[in-house]
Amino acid sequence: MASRGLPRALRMARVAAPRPVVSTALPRPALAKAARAAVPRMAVNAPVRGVKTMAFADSKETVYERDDWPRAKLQEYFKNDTLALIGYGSQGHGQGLNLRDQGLNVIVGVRKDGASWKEAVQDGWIPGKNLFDVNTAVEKGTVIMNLLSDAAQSETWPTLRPMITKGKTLYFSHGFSPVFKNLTNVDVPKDVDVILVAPKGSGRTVRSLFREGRGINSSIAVYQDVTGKAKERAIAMGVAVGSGYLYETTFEKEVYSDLYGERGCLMGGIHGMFLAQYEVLRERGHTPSEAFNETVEEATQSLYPLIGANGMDWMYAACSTTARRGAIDWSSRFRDNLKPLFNELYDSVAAGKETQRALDYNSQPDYRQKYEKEMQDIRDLEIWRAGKAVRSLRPENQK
């Protein structure tokens, strides 16, 4: 797809009319670059510093922001409280190294010598005085942060629930366990306050995108408020672990979302369209770098970068008359064809039927075993075989 120069007409429109800009996922430097030339950020009005009520679409929606809770303001926040991280996968790595990096009071609890622990250890967590066993850590926690894997955190609800006790808080970023309860068996005490805070994306990017200073956008939501004060904490904790901007919704709104949006456009849905893409190109006789090249590598180095900066008819514009003409006609076609499985998909959710699955699958003995066979499978297809080597051309990539 050959791409072109925004049309003059286009140039000047954006100028005139610039479009509020909320998102902190910027994309590649000299895109952003660009986006920021074309692209001024609209001035909202915003009579309490942080917060600001913005039109997403017709809807008008509450935006808090960290501008209002500085470090030393989170610091007097949280000074009586000790933060219990528990679990050090991507999110609990992620998180608690930023909890760390704003000097507040943050221990990890896992396993004694696991592999989680010696990776605590290699990032500077010191046993004894903030990387203890699970149970010590909650012992010693007011904020209850629960990051272990959904499978894990049923499994070790039985003995964490006695420890969590009247006056703390009890904190998760994914509202899998308590909102499939029936599933899980988490149900939560009825005398804590219980929170959500839930990144928009991995916990390798909280990291990335905090010590670059600009934060990660998260979801915030409240499952249970007995102090009175409980949101105020979930939008304290956003901050705190690295978010720019908070947006709140509900636990069981940020479940069923998360699922069906990391089986559809985030994850499953877009390989399954990658795959499908590729193999009707090598089957029609291209050479596998021209399959990838035009399945993936222009999508995620070109045309995406431009959708997450400025949005779908920008980077229309900024393509060929006849590349915007075919892609207009068959989105519709895509979008009929697409839309009973998105639907089939959401019910599966919504039944729990995909949180049976996630629970019976990863707490199987041999789960890790399988998990790498799969793995292993995806890497042997030839469209990842292909990426590999377009890839090593990248001038980045060049020695």
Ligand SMILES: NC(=O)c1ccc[n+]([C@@H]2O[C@H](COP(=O)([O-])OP(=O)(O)OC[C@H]3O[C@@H](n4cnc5c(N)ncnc54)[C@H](OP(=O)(O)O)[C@@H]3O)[C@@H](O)[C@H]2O)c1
Contents of the next structure:
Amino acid sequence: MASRGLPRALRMARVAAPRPVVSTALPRPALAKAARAAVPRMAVNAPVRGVKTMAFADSKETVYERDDWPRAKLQEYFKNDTLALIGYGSQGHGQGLNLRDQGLNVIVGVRKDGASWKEAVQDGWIPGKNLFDVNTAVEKGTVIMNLLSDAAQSETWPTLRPMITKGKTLYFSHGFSPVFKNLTNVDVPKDVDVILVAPKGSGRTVRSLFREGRGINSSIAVYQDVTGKAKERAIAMGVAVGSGYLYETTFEKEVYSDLYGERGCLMGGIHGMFLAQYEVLRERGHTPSEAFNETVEEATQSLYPLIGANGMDWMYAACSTTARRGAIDWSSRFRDNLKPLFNELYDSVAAGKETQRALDYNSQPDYRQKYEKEMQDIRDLEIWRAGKAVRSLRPENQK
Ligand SMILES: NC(=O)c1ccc[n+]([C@@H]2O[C@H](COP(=O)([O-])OP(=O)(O)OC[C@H]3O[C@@H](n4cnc5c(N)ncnc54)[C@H](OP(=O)(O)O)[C@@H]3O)[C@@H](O)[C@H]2O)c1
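Please could you give me the other form, the form predicted together with the ligand, since above is the form predicted on its own?
Below: every chain and molecule of the assembly, starting with the one above.
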């Protein structure tokens, strides 16, 4: 399919009412732009706006934003706190470095001399000063940020629970452990606030967007409010770890939608769709490069960024009338055929089957080696080997 330049009507509309420049490399919702245009940036000492209610399609929702929590205010708010971040995977890395750059008192707790310990040392965390084993960090912390893998949260809970004492705050980035407590055994102590900040993206993006002076979208939620301040703390923590906009949800809604989305359109579903399309093209005699370009390269380099920037109609409008006609006709066929599978997936999430699978698999001592083998199997697929060759031709990859 050949995409083409913007049709004349759209080009004219753009001239008449210029849209804000949007990075197609890292698209973010129109919300951020609309909000910024609607509300002037506040001075550091101006009164706090707090809540912003916005219409998303036909629903009114509440959004909190970074501009209400400038760095000086965060430092004042957390001046008596030790933020103990345990686990240094993708989220631990991104959130931890952002907290450190915000000038907050943050310490990291990981298994001594494990892969994360080494990575933390490389990132400048100093053993005995702000890098400790997990138990020591939890003892020292007032806000316990549980960023261990979800399986490890369950495994370590019997040891950690007694150290999460009255007055501390328990923080998660996924509702997984408390929501599925029947499977994880993570029964939170009754006398602490329990909050969630779940960045909607990889920890690497949490870090890169923060460094660019932007912020990732995150969900926030309160599971237990003992002090009456849990929501405020969730918002402050959300901004502190590098979020731009915070969307309110519940622990349960967060974990259901997240487990569902990553198995669906975000990762599993899209990989499955790429494979199915590629395999049919190859079986019908197309070359690997043609099959890859028509399945992945054009999608990621040309069309998906257009969807990210301005929506599906914007992408359709940028393509030929032939392409548009066929895509409109076939999209409903795909939706109708895939919807039963998505319902099956949601049922599996809600029944706890996906949780049990993650706990069983990721608590094996050799889970990292097993994943590495699966990643190697993916790298070895013809589609991704063809992709490597296609990418090597990009100007930025030429020596
Ligand atoms: N990654 C994302 O994109 C993302 C996005 C939003 C929310 N989240 C949530 O954020 C949390 C952290 O996820 P993540 O992806 O950053 O990390 P992860 O890769 O799932 O977990 C890695 C961390 O867990 C530690 N760990 C594993 N088994 C352990 C054990 N038995 N005892 C002690 N430590 C153990 C690892 O330490 P070692 O190196 O010592 O093994 C490492 O520091 C999860 O709740 C996840 O659902 C993740």
